[in-house]
Amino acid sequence: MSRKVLIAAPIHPILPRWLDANGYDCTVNETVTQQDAPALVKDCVGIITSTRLQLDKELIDAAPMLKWIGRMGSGMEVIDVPYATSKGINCYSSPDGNKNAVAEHALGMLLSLNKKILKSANEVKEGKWLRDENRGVELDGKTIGIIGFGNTGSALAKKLYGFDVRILAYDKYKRGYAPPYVEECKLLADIFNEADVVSFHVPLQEDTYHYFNEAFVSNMKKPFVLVNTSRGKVIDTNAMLEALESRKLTGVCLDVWEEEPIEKMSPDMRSLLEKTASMPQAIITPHIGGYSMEALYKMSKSLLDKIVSRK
């Protein structure tokens, strides 16, 4: 019987060494691409993805040996999770593993924006020393809004909680899951009405795509700073960036795009994409929040566990 794993994103060396120690045949293969990868999944009893292969119907059904099916993070969409279980396909994420990461991430886009690091080192190197151009923001005594309180906005909220900033947390989905220095929120209403910062960290789903819309915009009471390193998709890039031209918004970090990488996107899509970048107001990076050296160990022993408790 076959045993046979394929490894179709960056992972840490435990992970394919431990799986090869449990009896199985590992091959990794970090540049598979959706047309190749139903000629090498006919036999496998399981594969491990991050972003490059979406395991839809077509590619599962091209797997009829497959048992399983790890995720190297936490956003599931790339995976039909209805249809593989229905065919007995266990589906594994890995959130815990780079729920840290993404919050440092998170917290740290934050700073640069308010303190204006980034764009005042890049002036620097450009040979300019401006100081009142670059007078930054405290985040002491501001009003943070947290939009999804799983891995990672609960890894945020204690990242944020030395800062003596008040926080707000709001899922729909929970009840009493907040620690004592965090106010759970029943309303969205109540984020609305308060928050400076609004930070998203849901999963992409058909009640989260483009959750960030004019009418969000337009419900928000104050200016404010809008943190983004769930999914692109969760925000609606134009009534982003006209709520920034609008002034609406003083500032994104955004470490995820509508779509991406950059050569798959529209060209009306890059087009956005650069407007956005060019702004001294919008930090935004290549999708890295949760791809910390330490991230990729954390994830590839969370799968393990998983796969090897349940094999």
Ligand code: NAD
Second form
Amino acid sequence: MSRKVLIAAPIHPILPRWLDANGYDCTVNETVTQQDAPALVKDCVGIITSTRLQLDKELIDAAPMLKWIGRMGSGMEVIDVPYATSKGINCYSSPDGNKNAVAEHALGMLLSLNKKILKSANEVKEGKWLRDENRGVELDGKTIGIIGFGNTGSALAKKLYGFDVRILAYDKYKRGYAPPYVEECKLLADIFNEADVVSFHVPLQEDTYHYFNEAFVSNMKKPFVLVNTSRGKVIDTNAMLEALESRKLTGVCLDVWEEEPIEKMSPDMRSLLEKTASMPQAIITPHIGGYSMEALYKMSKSLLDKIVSRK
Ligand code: NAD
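Could I see the form predicted together with the named molecule next, after the form predicted alone?
To see the whole picture, the full complex is given below, headed by that same chain.
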């Protein structure tokens, strides 16, 4: 029986080493294209993927011996999970592996924005020493609304504990999840009424597409800061830019964009990105929240444990 595995994702070297030690035969090809993938998976029992490949019906059908798919990170929208499951293929993700990296990234961006660290540091590089223009705003005493309280949302709350902030959480699909330092909101309205900062931690699905839109902005009672480390399409970019221009949004910290990467962006999205990125009240990073050195190891280990324990 085949024991072949295609690793089509950046991984920690322990993953193929450990899989091979468990009887698998791994080929690492991080740069495989969607076009070339069918030929490579035809006798594979396992595939490790990230965002490079779409594990759609066509690619799944090209791998008749497939028993499992491992996703480095979260975001299972790259896999047709219902179809894979219907064929008896187990799908594993590893959101536990990068949740801390995302939480640190969200907090880092927020502190950097509020305290004008990135802006003023760039000015110093240009020989400017501007103090009054860079007076910061503290997190202390503010209310942070976390939307989606899974791996990354709860990890951010844990980081915020100790900052003397009020933490509100709203999760549409859970009840009774909040630790003592988090106020669980039954209604999104509680976040609309109270929050100074809103941070999104939801998967991209039908009910989260353009979650942040014109109506969301007008429902918010106070001017606020938006943090998004989830998926770019959760935000209606045009509505966000309008809110920034009207000052209802006082700042944005974005690790994701509605279309990614830059090379695949439509000209309209590209110009919205350039316009937003040029604003001093915007910090945009290229989807690196979960991309820490440690996360690579933790995600590899998380997948390995799941794959090996299925035997
Ligand atoms: P998760 O599945 O652990 O948690 C998501 C939570 O959102 C769940 O508790 C779910 O009940 C809740 N939810 C779903 N729909 C909702 C809705 N309409 N309203 C409110 N809550 C809702 O996911 P996670 O690991 O925390 O990841 C969250 C998002 O962050 C995903 O989109 C993921 O792809 C993304 N992510 C990005 C990076 C990065 O590098 N920037 C890294 C990891 C994850």
